[in-house]
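This document starts with one chain, in the form predicted alone, laid out as structure tokens.
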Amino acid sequence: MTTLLTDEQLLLRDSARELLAARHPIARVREWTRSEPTRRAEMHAALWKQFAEMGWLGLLLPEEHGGMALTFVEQTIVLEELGRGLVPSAYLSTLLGTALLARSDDAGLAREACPRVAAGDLVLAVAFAEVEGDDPTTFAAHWSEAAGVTGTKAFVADVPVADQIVVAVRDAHDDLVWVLVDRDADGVTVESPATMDETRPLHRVTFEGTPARLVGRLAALWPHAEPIHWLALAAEAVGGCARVLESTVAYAKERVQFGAPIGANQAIKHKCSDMLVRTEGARAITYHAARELERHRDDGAFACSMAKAYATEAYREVAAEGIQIHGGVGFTWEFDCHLFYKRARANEITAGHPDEHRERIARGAGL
């Protein structure tokens, strides 16, 4: 196994890092968190246009759908850089939604939607969990062609900037299916409660007889899309770990206490070394998962589950250590540490806590 990237992949990484550093630095992330919804939508639209111009929105899509037909490794590179910049965008949601639409039972839907995604003309949100949790067997939201969608979905990211929402519901036969809803359709109500991670707000969406288009059965589509979600969260975690490590080491070199940089203390060196080990471990397992998902769908899902568990947990630990090394100022608004820690805490529990993934891995290994 190798985590070495090709020259073309390194070029993709460098161009992504340069673009995000120039067009969307952490100062702009802070501006976004303080802005009104209208301003946030304007900032997102400008960023989305840049993503489309760079070809990032269609990395995995085939060329006939306007995509670049690249691999999960290239997709992971972009996600890592987005995590590194803590960029508030609907990229992850659209990636997940596109994975569902691309395998829709309705071939016409895939032909319509995928080119629009690649061109930057379609932003997607995915509504899966409900207030009671993310166990599909407990879902109460239901749909029929005649009556539309009725029910409430919780913890939905990126709804304010989405054009359409892919929703998990029960059909008239009590089967779990995915349907596609226009964000501005009749009967859609969005509530935005306060959440810990200001850079990725979560929303509660209520549907009341909302018209929808059938995408396909949940059991057929979710096993394909869910590992992509795990991999995306792991890749974001790797980028976040790297950014926290770099800023923390820089601070330890600059912060002087008792006449010497705090980085000269052995205890601080040990903490930074542990952060480096966790970051590189997260990177190794995440890129291994990307390659496995590209080669073998079943084994890749297993590897993505492992990567999600390790990388998101490492992110939380690295972010916490970063705050500790910064001392009392680490959780103040003037420093960036707390922003990364909040994203780390949110990503750790999204799409399954690490303990849930370890249990899945253990069962898969026959333990």
Second form
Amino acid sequence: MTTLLTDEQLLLRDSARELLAARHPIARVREWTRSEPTRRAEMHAALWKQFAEMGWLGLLLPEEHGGMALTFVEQTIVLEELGRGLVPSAYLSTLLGTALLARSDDAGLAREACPRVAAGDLVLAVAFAEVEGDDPTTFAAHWSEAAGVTGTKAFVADVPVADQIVVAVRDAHDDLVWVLVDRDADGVTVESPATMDETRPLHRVTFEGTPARLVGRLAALWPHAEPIHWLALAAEAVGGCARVLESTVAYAKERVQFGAPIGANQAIKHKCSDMLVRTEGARAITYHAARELERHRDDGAFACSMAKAYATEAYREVAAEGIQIHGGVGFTWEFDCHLFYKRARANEITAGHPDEHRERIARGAGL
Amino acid sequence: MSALDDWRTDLRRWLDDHVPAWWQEEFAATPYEVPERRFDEIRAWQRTLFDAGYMGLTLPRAYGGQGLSAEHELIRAEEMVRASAPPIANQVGVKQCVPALLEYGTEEQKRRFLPGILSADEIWCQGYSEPGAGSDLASLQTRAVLDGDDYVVNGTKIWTTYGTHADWIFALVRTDPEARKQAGIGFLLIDMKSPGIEVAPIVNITTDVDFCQVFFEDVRVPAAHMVGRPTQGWEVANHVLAHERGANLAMLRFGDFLDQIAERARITHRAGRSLADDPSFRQRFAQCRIEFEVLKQQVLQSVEEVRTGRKAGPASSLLKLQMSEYDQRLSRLANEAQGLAAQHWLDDGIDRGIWQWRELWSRAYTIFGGSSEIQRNIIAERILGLPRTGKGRK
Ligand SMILES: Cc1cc2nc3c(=O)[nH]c(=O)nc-3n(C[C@H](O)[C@H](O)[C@H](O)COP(=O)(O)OP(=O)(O)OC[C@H]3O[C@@H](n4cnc5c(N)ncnc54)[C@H](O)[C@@H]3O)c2cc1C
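Let's see the other form, the form predicted in complex with the partner chain, since the form predicted alone is already up.
Let us now look at the entire complex, which starts with that chain.
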């Protein structure tokens, strides 16, 4: 497989970038963060409709499910552009939720859910972590056919706009399983503690005897879905890096101090060069991960783990240098630097800190 | 396609039979440096390659080449890596003088010099740097003054790699001291046996004598040995530099090195456990593993760009910068995996001290071919479009 994007893929990237810049610029992202929940939901619904029209919601899904049957490379392109625009949407959550449902032992579930996802009629949230963290051995939420789901899941994105939530719980044998609940079902309470990254709020969801449908065993499904989460966060990071680099370089050319643009100073130039190195490196490893996941749908985890570690760390560094090079204005609410830094930190922490991934890589590399 | 596959199979078989055993034993961990103390054997190796038809693949037969395609060249690079084959002796000649002659040389120069470069009958060295002109190469002072049919050359070149082995030097010389500094430079081919040339070896950090200082005193050089116009040298040198900084597939070998490092870490113990169980070592190892993949993907990408006809531009600076700094981290990690034994040197060290030797050598990678600082300037100015330093001031 080629390491270069094809003409069609470049076209997809350009059209995604154009669409998001026109319909969902950062000003609208800011408006969304300031809006009441009902207004947010309206804005999201409008955006979602557009995603469905573009075919983005079923990029990976087979044609018989209303999908486009494209590859993880196209999927990565769209995620990169969404990350570039910090677009608040349930895109990543739905992608991840769909990956779980599509592999359910309950074949009916995939058949029902996938076409609805592709058509834009089903928005998913994925509830994995709990208040204590995302180590599944500590999970306490439990489920049984008879008693439903009881317990609290935390750090769940996109709950307010989701139709259904895929939840990791313990079954009656203490095995970890995924179950599916309706967001509006009985016994679901949602709290929304404030989050640093306002473009991706996280929620705490408490279930009390909530009826649920079994999706499948965590051990069977998660190894296929988790790498997609890593890849997606890395892809967003690549888009974020590129955007921060562009605006920072533009600022360095324009801001004059000591009678010259600040970008004429080597201290600034070398930071910018390093930002480009990190951005291009993040891009290279992330698209490599996408191709690996495509090649071995069941075994791209190693590459996705590398991409998650490298790209999200790069994003944090690039976003931090972006603030630094902007000086005082970089510290203001008005300039966008902080929005990217906050998302970068969230992406770095979510789905395995880079240290955790490096530990996995060391093991995978035979150490 | 199948003709290419056959060609690859033949080459692979040939390499299995011909890669010298002493190289495999002692130097398999040195993907690009020629150990100076084995120079003559490396020179013989290049001759063997040449005789078998594996040098100058894309060059016309009239110049000693094989008239084959860029695809062949790529296959050759891949198979050389796969076989852990030694590098060639005339690296400077092949990577720099060949592209200069192909692009700017006269027909006569090409016929005269190219075959000898490929066969290693004539070893070449690069005469660019001077004591007062390093990163600021264009400030070079070595003069070439036309006198009849000859140039008369005076001055000195330094850090000239293989200067003691070289038969020829391609030198940047000042032909017009009145012109703007980049505009008064010529690219001149000089016979190292010419009267008036003095070569003084310099011992380097690894105790090898790789480079030297070359002194020119009234050295007469036929004017026909000027490549391009007498004031075109800067352009020629820049054309060559882009080639020098391009992707080096030899880095694919780093994957094997990482495996060897993991193996060594299991043997080495510190603080009551194997180094392989030390969390901080594991983190650094994994980071090197990740960065290897990050670099490899960019190298493969650039190979593909070249193959699909895109030119090696300033983007080659991105690779040069990352590769040189990565090499330093990797060889330091390899030595760390040896524990205390990392202090031994050459024959008394593990694997004949190859990693100590490489760690020291790797310090040069961020200096020559444009230092890391210069690469960062190039990236900032030519890729990102930031103002030239000093020139942005009003
Ligand atoms: C092992 C080895 C082999 C070599 N082989 C050859 C050869 O075969 N032929 C040949 O011609 N030359 C050769 N060189 C020379 C090499 O090209 C020079 O060393 C190099 O160009 C740097 O020049 P310099 O040593 O004078 O350092 P300087 O230019 O004096 O640099 C010293 C330091 O200042 C920094 N610096 C300089 N200018 C700037 C700037 N504008 N901005 C920021 N930092 C700056 C540099 O990055 C460096 O850190 C070799 C060097 C080595 C180490």
